[in-house]
Every structure is written in C-alpha cells, then in structure tokens.
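Next up: a single chain in structure tokens, the form predicted alone.
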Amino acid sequence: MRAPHTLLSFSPSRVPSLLRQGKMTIAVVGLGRIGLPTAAILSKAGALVLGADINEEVVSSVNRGRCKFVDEPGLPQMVRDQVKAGRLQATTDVRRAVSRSDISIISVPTPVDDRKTPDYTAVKAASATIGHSLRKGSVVVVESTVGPGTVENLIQPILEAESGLKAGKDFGLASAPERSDPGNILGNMATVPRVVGATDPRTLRIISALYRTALGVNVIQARNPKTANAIKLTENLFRDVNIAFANEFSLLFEKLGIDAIEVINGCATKYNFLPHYPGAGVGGPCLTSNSYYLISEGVRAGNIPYLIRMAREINDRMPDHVVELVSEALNEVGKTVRGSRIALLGVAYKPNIKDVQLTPAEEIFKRITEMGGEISIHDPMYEGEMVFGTKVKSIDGAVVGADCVIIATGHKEFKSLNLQILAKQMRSRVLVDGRNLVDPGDAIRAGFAYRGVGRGR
C-alpha cells in the first residue's frame, strides 16, 4: 500500500478530490451500530476504510461482507458491496489501522455505570491505542457521544501523552457527534446536518469538508469540541425532558379520569406546542445516558441541572407504573400477578429495531417475575432467540392461555392486533397497553379489562 500522505499539509479544498479519487485512508475504531454505517458510507464515498474492533467475531463477520444490523435499511447491502469492492476492510489490529490512516474516527460505546456516572473506559482505551500509533499531520475525530469538555480534558491529554504530539499543531482533533436514529441510520446520515467542532480552525475546515462531501449534508461548525457535544446532548435532553413531562401529567390525568392522549392531541393543534407522548419508559444507549454526561459536568462545575435529573428519574419509574397497571387490571378480573400467566409483547427498546440496550421491557419482566407471575415473551425481531434468559415465542405461543397481555414496544405488528381473536386465545381478558397502540374503546368492547399509560378510565 502507498505511504500515507499528511492530511494537514493539504488545503481543505483538496479534501473532496482526495476522497473521491481514493487517496484518503480512514480508520474507524469501533464497528457497532454507528461505527459500521460510518465506515460503509465513507468507503462508498471513495475512502479506503479500515474498520477496527477488538471483537474478533465482528471483524470476521465484516470481512465476509456480513452485517448483523438487519434492522438498518440498506446497510447490509452497502457493507457487502464495499467489502467486495475492497474499500472496506476490518481488523483487530487497531494500532496498524491508525498508523496507515489520515483520519482516525472514535466510535466506541460510552455507557453509564450503576452509579449513573459516565463510563469512558472504551473511549480512554481507544484514545490510548490511537495515540500510540498517531502520525504527525493526521486527524482524530470523536464521534462517540461524550460530555462537554471530555474531548479537551480527557481525550486530548491521552492522545498527546501517548503520541508525543501536540493537538492543533502536530495533529488535528475534532468532535463530530453522531445524530442518527437507530432503525434509520443511513437515512439520517444522508439528511441530518452534521455538527463539527475542532481544537483549531484548519482541522475544523478539513473535517467539515469530509462530512459535507461524504454524507452530502450541511455542516454546522461549532466553536470547539465541547460546544459540538453540548449541541448533541441538548437535542437529546430536550426529548427526554419533554417525554418526562408527558409521563408526569399522564399519571395525574389517569387519577383524574382524563385521557392524556386526547389532551396532547388537542394541544398539538396550537402552533407552539410540540407533542410528546407517555409510555412504558425510555430505553436505548442514548436518552438513558446522555442526561448523566451533562449532570456529571454540572456537578464538576458546581451547577447541578435539577430538571434534567428529575426528568430522568420520572422516565426510569415508568416500567414500575406499567406493572402497577397490570396488578390493577388483574385485580379487576379477580386475579393477582402471582400465579397469572402474562404475555409481554415487545422487548426491543424502540419500535422496529433489534436492540434491547437498557430497554424498559427488562424492568417490567423482572418485576413481574419477582411478583410471582409466569411470563412469556414475544418480539418479532427476536423470535426463537434467548432474551432475559428465556426463549422468545411466537405471538400465539405467548398469548394462548394468558391472563394478561402487556404491550411494551410499539412494533408495527402490534398496531394491527385483532382484539377479538386475542380475547378468544386468552384465559382471562386483561390488556395493558404501555405504548398506546390500542384504542381503549375497542379493547373494552372486546371484553378486556383495559389499562393504558395516561388513559384515564
């Protein structure tokens, strides 16, 4: 392979031609749900992409042209095409990939631990490995979601210590946090403007040109990496706080005998109201953790964001509320959770994707089990597989003979449930709708003891 050139020696205006002519090598460190699509898109744009991951199984799968994210439209085919064309290669040798690359992109997980503190273990490890092999004149881009200041105060010192180089002088350092929605990642990457912040103006222009060319989107140039990450966190916290608001007043409206969905839909007719809806809880690796990145930074700065912290607590409590509705509805037909057969429909944390990271369905499953309920699971994305230590059944296998059905995920298949058939299959007719997919009137007419989040009786 050719000796890699020094990216920072080129004018930013050269980036599009370097990319399209295949004269740019990019290492993507972390081939997960964001890293693999990023690698595939950049290779399709013309770069030689070296996808690096410590998981040998992931690397082997990618090198065979396979993609486990079958719920991402277009991604399996794109990965297959780019591997076949030789523009996308995977390796477990992160150092070698970085040493051959003009740009190294960090796309590793940033979860929170049991104490609700950001766990940057993977980011620190990736930064140390990249720093060890970092070439003068190359650029490091952080796509992983991190708290404001983490790039400058954690990642930059590691890179400089390991490489002996100086950010902004010997190598470029930028933050370009992903803004994609699982289940539509390729579509989002091709339409949603990218936010980029860098430690120096030259790197900012170069990386802006890269994303503008490769993704075909507008680029929002932030003042610095911490501002770029603040933008990413704020847009997600806006959703989390508003969902918590919907959950909060929905619990009140249940007690007052008011249908919260009717209220929200009525409010949505006013020009300045943005509707958010209540549900069984918020899951996934983003909304459940992004709050804690900002809370941690706030604690360090001596300014705790109380509203954000309370919103997270409200959303975390919603699975417990669903279990309360289950108990209440079972009592209506003379049963308790203990000894009842309960069918849990949906385990994925969001509709139509195969991902159970921090899913609220797991908390519902645990609580029902602890209370002595006999629980069966159905999820069309996981049928026949093991989830939460139990085998996922067909929908008939889960609901036949059940006393209660809980809808925990808004999969499209559950929007068209035939309630008349469902009622005939069950031993007792109890339906708890954690995602408000079922019309309450239809459920009651089918003979169900019905409960829905925010649906006042």
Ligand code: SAJ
The other form holds:
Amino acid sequence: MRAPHTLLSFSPSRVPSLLRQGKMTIAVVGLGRIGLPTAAILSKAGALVLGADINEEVVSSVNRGRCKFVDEPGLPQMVRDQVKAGRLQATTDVRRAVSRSDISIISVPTPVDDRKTPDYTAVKAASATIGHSLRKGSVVVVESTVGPGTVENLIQPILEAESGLKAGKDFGLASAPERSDPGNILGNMATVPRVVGATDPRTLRIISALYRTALGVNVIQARNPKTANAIKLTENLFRDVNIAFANEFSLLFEKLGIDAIEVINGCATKYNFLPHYPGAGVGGPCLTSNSYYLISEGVRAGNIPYLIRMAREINDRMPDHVVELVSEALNEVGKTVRGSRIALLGVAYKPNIKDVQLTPAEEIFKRITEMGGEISIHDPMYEGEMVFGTKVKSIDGAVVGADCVIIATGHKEFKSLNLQILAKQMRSRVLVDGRNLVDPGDAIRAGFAYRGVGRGR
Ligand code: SAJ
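Structure of the form predicted in complex with the ligand (previous: the form predicted alone):
Below: every chain and molecule of the assembly, starting with the one above.
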C-alpha cells in the first residue's frame, strides 16, 4: 500500500493531478443517500474511495456493486462501475479507512429527536473514530448538515482530542454541506455550486480544488465553516417558510372560496415572486429538521427565531387539514370516516422518489385509522412492499370499492388519473387532492365530491 503523503504539504494546485492520477485516497464515512453518491462521484473523478459505514448490510451490498437508491438516476450504474473498477470499496472498519486516507468526509445522518433537538450522536461518533486514526497532514470535510458553529465547537474539539493534532495546523477541517435534491442527487452534484468553509486558507483552497475538479461545479468560498452551514440552512429554511406561507394563505382562501393555486399562478407572473405550493404537509429529513439546528443555536445564543418555528407548526398541521377535508367531503355524500374505505395514493414524502422519511402521508394514515376508517395504500414506488405496517397495493387494489381517494404525494403517475374510470371503480365518489394534481372542474364533472388544499370545494 502506497505510503500516505501529507495532503496539506502539497500546493492546492496539485489537487487536480493527484486526483486524476489516482494518487488521492478519500474515506467517505456514512454511505446513505448523500454519502454513497459522493463516494461514487469522487471515485469516478479518480480518487480511490474507501466508503465506510457501520452497517454491515450496506457495506456488503456496495461491495457487490449494489445501490439501494433505485430512484437516483445514474447512481446504481455508477456504483456498479466504480466497484468493478476497484476504485470504490466499502468497509465497516472506519478507522482503517481513515488511516489510509488523505481526506475523510463525514456524511452521516443528523436527525432531530422527538423533542426537536438536533441529535448529533452519529456525527460525534464519526468524529471520534476519525480523530482516532487521523493522520497529520490530512483533511476532514463535514458534509452532514449541522447548525452553524457545530463544526468549530463540537466536531473540531473531538477531532483534536482524539488525534492530539491541531486543526488548521496539523490537519485541515472544512464544511461542505450537501445541497442536492433527493431524486436527482448526481444531477445536482454536477450543477449546484458547492459552498465550502474551512478553518484555514490552505484547506479551503485544497477542498475547493477537490470539488471543482471532481464535480465540475463552481465553489462558493465561505469565510468559515459556520458561515457555510448558515448558507445551507438558510436556503432550506427559506423554502420551509415559503411553503408555510402558501399553506397559511391557502387555508384562508379555502374559507373565502378563492382558489389558492390560481392566486399563486397569478402572483408568479411578477418577477420577484417565487411560487411555493400548499399541500398535505412537508416531509423528508431536510426541511423538517433544518430549522431546529438554527433554533438550538439560537437558544444557546439567546436569540430564538420566531418565524421559522411558526412555519414548522403551520406545515406540521397540514396532514390534519387533509383529514378534515376528507371528513367534510365524506359527509357531503352522507358518510363519515368511520366505516368508509379510503384509498391513500402516495406514501413517499415528495414526488417521484422512494423515501418515506417523516412523510406527511404517515400522519394521514394514522389519523384516518384512529378515526375508524378502513385505509388501503397505493404508491408506485412501493407496490407489494410493507409500508406503515400494511401491504402497498396496486392502484386498482386500493381504489376498487373505495369511498374516498386521497392524493398525498405528487407522483407523476397521479397526474394522469382517469377520473371516469376511477369513479366507476369506487363505491362512493370522494376525491381529496393533497398535492393539487387534479383539475377541480374535471373531478366535479366526473361526479366526485371534491376537495383540494387551498381550493376548497
Ligand atoms: N413541498 C410543499 N410545497 C412546495 C414544495 C415542497 O408542500 O412548494 C413539500 C414536499 O412535498 C415535501 C417537502 O415539502 O414533502 C420537502 O420538499 P423538497 O422539495 O424541499 O424536498 P427535500 O426535503 O428533499 O429538500 C431537498 C433539500 N436538499 C438538501 O437539503 C440537500 C432542498 O435544499 C432542496 O431545495 C430540495 O431537496 C429540492 O427539491 O431541490
């Protein structure tokens, strides 16, 4: 095995050639929806990538060239190719991977716990393991999303204590938060500028050169890691707050008999209006947690943001609103949720991906079940699998004999529902559109008692 050189001793201008000549070894700690594409794309750019994960199954499937993210275009093929080429290897031995690497990337989950407090357990454990085997002259990059200051105040001390080395002097420490859209990770990695912040200028230049060369993207150099984290969080909170804004005015417009989608589309003709849409709620690991990283830093700093907390509350209330619409529409046809057969179309937290993390559909499923509704599920991404403890049916299996259909995910398949056929298949004709895919007029002409979020009846 080649004796590891000290990356920090090289001029940043050497990074592209080191990478292309296969002279750079990179450990990627955490092979999830961000880590695995990162590992694949860096190995494709020439690095020898040691993917490290604590999960044996993940490691063995990657080493067999497998990729569970079938909904990530291009990724399964890239993983297969890179493993076959011997440029991507997976291991559970994180320490050994780090000890052989010039760069170690942390891409482990940073969820919030049930008290909405960021849970940095995985990040702390990864930092301790990396610190234990960190070589002088190597670099650590934190890609996991963390609150501003977490890299400097939590991760850096652990790395230094475990390694006995000093950040900025003996090893480099940078933050390069992930900004890709699940369902299009590889596409975004190759196009969305990368924000990087480091504890010292040399590391900043080295890591900037790495992402520029490996991903072919522009690099936005932030003055430090906490600024890089603040940029990443702010862009997501912007989205969560704007979705909450759309949800809030939609609840009002329903009462006023105004179609919120018509309003949004009208607003979108103004050059500085960025449309966001009302819906069944905000799911996924990103937007549901990112606000709390900032809030927890605010609690520490004595300035607790208000608007982003309210936005979370508004968005978290939307699944209940969909259930209210279901109850209202069933009443219109002389039924109640109790005793009705309800087909839930879509479980994924966002359109056209296979991921149910914190999905609003689960809240709807639970509430309808609690209310005595007999609920069946269809999702094209999960057909035949068990989700929420129940078997996901074909669309016919879910809707035949149903009294009500709820659209909870904006999958493309649901944009072309044949409402005439659907009406014939159902026992009663109630349609509640939680993602505003169906034209209300078409639904009413097909004989449905219709409700849409923000669209009323
Ligand atoms: N949603 C709405 N109304 C909208 C947009 C989204 O209700 O107008 C809902 C979606 O149905 C979903 C949730 O919000 O339940 C989140 O949707 P999202 O499109 O933001 O998807 P995420 O959560 O996967 O966000 C990720 C983020 N990427 C990272 O954090 C690395 C985010 O920064 C991206 O903007 C987003 O992907 C994307 O789609 O680009």
